[in-house]
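Only one chain is shown below, in structure tokens, and it's the form predicted alone.
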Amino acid sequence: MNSTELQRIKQRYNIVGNCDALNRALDIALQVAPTDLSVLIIGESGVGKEIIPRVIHDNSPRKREKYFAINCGSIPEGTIDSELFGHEKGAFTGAIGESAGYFGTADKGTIFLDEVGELPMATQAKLLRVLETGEYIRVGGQEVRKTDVRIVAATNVNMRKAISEGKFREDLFYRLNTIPIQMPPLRDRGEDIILLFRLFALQMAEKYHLPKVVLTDDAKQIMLHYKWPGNVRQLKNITEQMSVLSEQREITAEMLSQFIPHDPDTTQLAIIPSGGNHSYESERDLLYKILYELRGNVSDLRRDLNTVRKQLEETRALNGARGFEPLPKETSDTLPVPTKSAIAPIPTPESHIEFAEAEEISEFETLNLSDIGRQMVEKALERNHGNRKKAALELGISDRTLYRRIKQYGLDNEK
């Protein structure tokens, strides 16, 4: 494309700028034009995507056909289906009457599907038919209808990392990508970006009857060196910005710092810290930590059960040495465990507990009052100087258990 023509396309869509990849993206839309075939706008957020459909429709046999462009990141999931293609009445709640859809409505025109990235992977199925067949299905109808619509798709998004992901079909990705065009960030368009502020901040002037702001050779190296995360679309805000609230007509350096964020690597991902007492740098990390401190509880786990088998076999040999006479069995009932230690915690897979130490502890948690003899009460009686209450307590059962017991064995009618 000559130059000639070059400019023409720029001042009919009101295009500022004369940086090679610009100019390679408008060379390739013009060439395209005149085809049916689909094109993928790849650029960031901000970059000016919008404009290349706009200049591939006007420049092609469908100009004087209708043009939608679509936000496919602002629909609804539940109802992208039917905004694209249409629905039979009654197909939905609130569905009170038929709908073409877009790509009946724009049958023999263009539709510009902006962040197509943001796709549901079951209408980008719907979406591939329509490219490869022209044939689509309204919801909730059955009738297959045709349609003659020229796509054009633009995204943000890296398409083949969201491929390997699964959130993009491939064999859309390559049906929308027939001829690629890429927009280049404002960082990378040079003297591109004072040309864009002069634009902008005349535009203010013009609208709002202002003085034109201008800038300081500082002012404009900090302008060419800055980062631009929101590209063109940031640009004209920070104009305006400046065009609004400074009181002075000329940005100087140090007035532009207020107006531009300081951190000039905004592009960038943020990076979680590996260090400190929170945080890993891996799931791996993670998971050796509750392993590592798993393993500290299964070992106090084993030192717990230790000591209460301890406590068991010293409690046997005790009973035994002071020859308890056993109670008849109709009159038992069980006692509570007479001391927290006994208590074991609940054991875990990796503890290699056996089964008869835990059938032991359940024994220890029941000991029976047919264990408790006339000699063990009559002790706790003479050690406590005849208080029941106390003798109870130290024997570990109730007062009125102990009772039972001093009747049974005739303890009351002792002086």
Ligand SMILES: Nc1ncnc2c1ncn2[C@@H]1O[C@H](COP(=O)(O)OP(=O)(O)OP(=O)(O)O)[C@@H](O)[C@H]1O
The other form holds:
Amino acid sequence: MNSTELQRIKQRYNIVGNCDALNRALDIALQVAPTDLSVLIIGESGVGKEIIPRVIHDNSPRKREKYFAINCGSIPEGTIDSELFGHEKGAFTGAIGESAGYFGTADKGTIFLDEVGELPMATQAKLLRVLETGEYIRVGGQEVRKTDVRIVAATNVNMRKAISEGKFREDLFYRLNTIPIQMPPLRDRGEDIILLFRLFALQMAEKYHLPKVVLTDDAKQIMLHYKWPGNVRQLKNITEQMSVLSEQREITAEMLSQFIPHDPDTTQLAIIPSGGNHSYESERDLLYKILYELRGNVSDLRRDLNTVRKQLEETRALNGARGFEPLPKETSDTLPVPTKSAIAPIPTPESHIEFAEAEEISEFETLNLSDIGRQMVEKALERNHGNRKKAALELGISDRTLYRRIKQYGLDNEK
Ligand SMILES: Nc1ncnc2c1ncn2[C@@H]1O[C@H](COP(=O)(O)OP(=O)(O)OP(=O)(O)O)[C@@H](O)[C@H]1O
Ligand SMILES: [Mg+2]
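Having seen the form predicted alone, can you show the form predicted together with this ligand?
Zooming out: every chain and molecule, the one shown earlier first.
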């Protein structure tokens, strides 16, 4: 594969990285794209497996046909057959109409079966049949139907182990695994770790209009030697957290230790899982948004306040007003939020009412970064019914850091 073609693909899909193993994975994806061969993408959680089926579909003759990504692990066992293969009217309670299912609808297109290792055994048998003959039967039906679908599957579980434990059919595994594509874990990608950090830091900076976080050399060394059990997803989440929670834009090794779990034996996903948990994702997004909207407004606010302050002083001088209290000076680590409107009316010498309104700006509420941090910790504890271990995992921090934060925010005294 020539490197220009690889570059083009990376740009188109916003894929960052240059390590050999990633290039090889993309290279194989592009080579098999024009064929109908089944592809199995293998890799730990969070390595970026979901990019590959898109690359394959978009570069195949099927690119103008339908593409469905189905997460086999998130569909209940009772409904997965009807979702995949469709059902006839009245096939089960609630089946008011008929449904073509993904295999019927995606005819001539591509189906990406994510977490294929989670498929129930009965569904595996049906999938094997459709892969071998293109035939399937809807739930509650008799008629054998035909479909022409290209399958790309992905797994983060050890399939050989699943086979030996009787959880996955060996014949189906070989059928799916015609072309295996290995996605490398992040810890083996060397300098790509830093490139990915820069990408996510830049995305956060653009999204929230703030200066981007950068790493000192010693912080880079820690990033390069960390195990990254949650891979690229973990790096992305940690970079987002740093962008939001760190008051400094230059991240040192010491500061990094607040975001990266210390426990050397951490093998689980250390960080907020994506997908599945939408409520958390949106809550977190909301917090980021609130914080950065506030932050973004701060410099405007300061400017406005200074103008108002100057005008008040001028007005006072003009009026010869007495007993005027100077406005409090804002400090750099607090975000002043006026209780009423952000921009106070500009007082005129004649208007004493407006003058009084302008003074209300001195009633500041302050919202600082630790309030946001505190809310995140509180919410995580709430969601996990006070279980600190789980809350720490969800926040992507070590138990110890969580313990420190609970103490720092006084959350241990509340109960
Ligand atoms: N090389 C990369 N460049 C840019 N972003 C990436 C890269 N690899 C992964 N990502 C991002 O990392 C996140 C995790 O990737 P993805 O969801 O594809 O992981 P996965 O391998 O499917 O994990 P899981 O097995 O848990 O489903 C996504 O937000 C994805 O966009
Ligand atoms: Mg995935």
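C-alpha atoms forming the largest set that superposes within 1.5 Å between two forms make up the rigid core. Values in this document were obtained by computation on a predicted structure and should not be read as measured data. Numbering follows the first chain given and starts at 1.
Once both forms are fitted on their rigid core, the CA atom of Leu402 lies 2 Å or more apart between these two forms. Core-superposed comparison between these two forms: the C-alpha position of Pro34 differs by less than 2 Å.
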